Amino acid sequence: MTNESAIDMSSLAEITGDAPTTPFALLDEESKREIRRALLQAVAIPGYQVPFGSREMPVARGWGSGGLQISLAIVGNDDTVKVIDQGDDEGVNAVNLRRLIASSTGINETTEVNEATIVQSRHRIPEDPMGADQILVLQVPVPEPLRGVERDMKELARMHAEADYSKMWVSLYEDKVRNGVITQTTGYPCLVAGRYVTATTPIPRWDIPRLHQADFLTLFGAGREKRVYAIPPHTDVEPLTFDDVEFEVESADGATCKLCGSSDSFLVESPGTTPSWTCSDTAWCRRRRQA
């Protein structure tokens, strides 16, 4: 009779609203500390994809639901984040992260990279520099960078633990014999502490160089793969290129942002039927106007 009354009381509660609340930043404490321990395995081997549990989030698989596992997990109470869609912050998807991950632990948000504690991105690394007490954490579709050369899984793994990625070169090798340069740009795969190759996707080559001797710790998520990475400050990070041909990052020759003038920022294009650049990143461009 006390057990029936104890079930009623508890259904009771749930029904009145009194039931426990949701966990701090979503996810239950194992859940993650599991991602946690990833992170850690990740750090300790700079490049080498770590697999994690990824769990179910309220955002659609393939829209950044690896890296908003990372930042919910490593998230405190003292953070403040800011996070950016191909550069922008006012981006459906960057809009929608940002309110998730505040709601759902009180912390301040920001558009502002000098005030963050967390940048999550998607496509870009900001053009602000960033310091050794922030994290950046980059959404991840791919993050095999042998999969356009070799799909067998286990090839896979045996190419990684033996370091063998001649497969790799001779794709950039082809690429540079049949288009004149290589033209890889987002995902261009890199050497990281002179031990994997891995892909830096999404960020453009543009952002590769901020990655080698960073001070900051970068992470990388693929929810829908089930990977983590991680390069560590102070990590060597070298793209692949040939001994006779330099790594080049995209440029547009001659042109300059038309809101702030800048011509040593990343630019894409505006749509229109004049051709007309703008920079990638709009919070440095907004703050270089205001200067």
Contents of the next structure:
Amino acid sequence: MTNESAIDMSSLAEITGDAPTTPFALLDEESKREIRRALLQAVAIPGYQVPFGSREMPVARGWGSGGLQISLAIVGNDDTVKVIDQGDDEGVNAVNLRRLIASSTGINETTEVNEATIVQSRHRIPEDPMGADQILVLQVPVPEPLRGVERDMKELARMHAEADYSKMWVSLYEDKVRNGVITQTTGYPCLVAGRYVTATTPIPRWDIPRLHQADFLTLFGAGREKRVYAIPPHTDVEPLTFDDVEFEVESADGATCKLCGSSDSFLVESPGTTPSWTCSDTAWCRRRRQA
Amino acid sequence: MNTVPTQEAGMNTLPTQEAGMNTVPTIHVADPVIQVRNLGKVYGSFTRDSILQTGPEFGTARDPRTGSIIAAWNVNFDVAAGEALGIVGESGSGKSTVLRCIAGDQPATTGDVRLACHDNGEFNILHLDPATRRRLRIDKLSVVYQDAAEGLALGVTAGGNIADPLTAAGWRHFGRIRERAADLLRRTEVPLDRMDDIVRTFSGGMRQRVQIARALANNPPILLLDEPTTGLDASVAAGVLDLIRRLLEELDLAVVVVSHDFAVIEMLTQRCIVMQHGRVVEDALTDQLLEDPQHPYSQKLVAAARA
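Would you mind generating the form predicted in complex with its partner chain now that we have the form predicted alone?
Next comes the full complex, and the chain you just saw is listed first.
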């Protein structure tokens, strides 16, 4: 912990006197316990959305407050945290969340996947493999995979309870009929452990196969929608697709990263007058260039 | 005896077939696919007197003291495979209520409904939990409604509406779903170039055809038709009726047709029951009913239709 990133407690202490200061990891113990309870239920029922009492956070809802609450609830003194936004450790939001977690706990922060015990992310799973001793925390905007096909909350609950997903299938059918392909890109609906259809928002299709039978635990947090859910290690994650329509990941023909030359990572178009591509995972790209 | 019975406990004390009640003899058939006994639906709280003082003899289905509506009471019928039973009566006579109670769209107040295709008719389906009842609608029992918006998702294509029951039944092969949907639309005479248009853009007659195609998607043994041609132009209605009649001849379905229109009943059914003020007043062969109606209300209905 550097002095720059520490919250300045000295003036606060003058005002509050002996009153308790900010607790470890910002949230009070009861709040953390409530989130951990919800997470235990989520792990026990893979893919099932567990309601939780989303707290007000120092970041606005929609800016990763769900993922942040999970990270703060599970973090301990021995942890090391990495936070990425669109695969980038240096995004403004990623930097802010990382500094908040580190400064409120005193734990180490890192940009390297193999050093991290908790990886909080928006939009990506890191290119580097994650292991059994690591937890991926995803910030989720829309936890309900059926939101696009049904608006009534009661009906949604019934559909999940009865595993009645025909409306989802009809929407995939309609997509294929209208566009010739299934166009849904990020947040592709997946059947988790053969039971619940689950939103993988906001990761791209590219990352979906890496959730299937993963070694690591993935926790999803939606702060605005007040839901958490989980994909435990070694769980089946099948993207919903027809038997005769193959699930395809994104590809850009012949494109390579203009920095590291990679053609087998998730590439994003970089701004500029001529089309060019760079790796979405900046830490991975940087290490390739140094190697 | 003036107690308000609860759903289960008080039923035995309520009048159904006991002496003094004007009960119409039911025509029984061998091996019924649908068996309905003592079906009743009441809106509001009711007593024994509510039942005894409503019905055709009193000219109302409304209990004057409680204001409850005895929408249907003591309805009995059997339907065999390959047979179509009509339910006729004027608006508010309870005919659609009976159909909706069997379909599971509304909970019945009392009664016993058994389907041969569900555990060999060993269980009263009115006692099934809602999830199991809904599952019957996938491949056991289909309904075609008067209003296509009830039976179809108007914002979805014709093919998508048929894909819905197919995927619910576990179909996961896109090509085969397309083939099956096209086949059904061909049989219900919907032009195949409309298959990928959303149903909202369809005419009334075409919507009914899509509804029928969807209802038949998983080859259910039971089909319930609720005023299937009401609200259509005469010529369009005739075309849809023709289609239904042809399908009934081809498929060995047990069918219940609710209609106020004797032309529909005459064309589609072999037997029918006449309902008035929530009660069955006549149960007869359709030919017989049209030639020689027994109950004064049936006589009035037939006379009006023949005029």
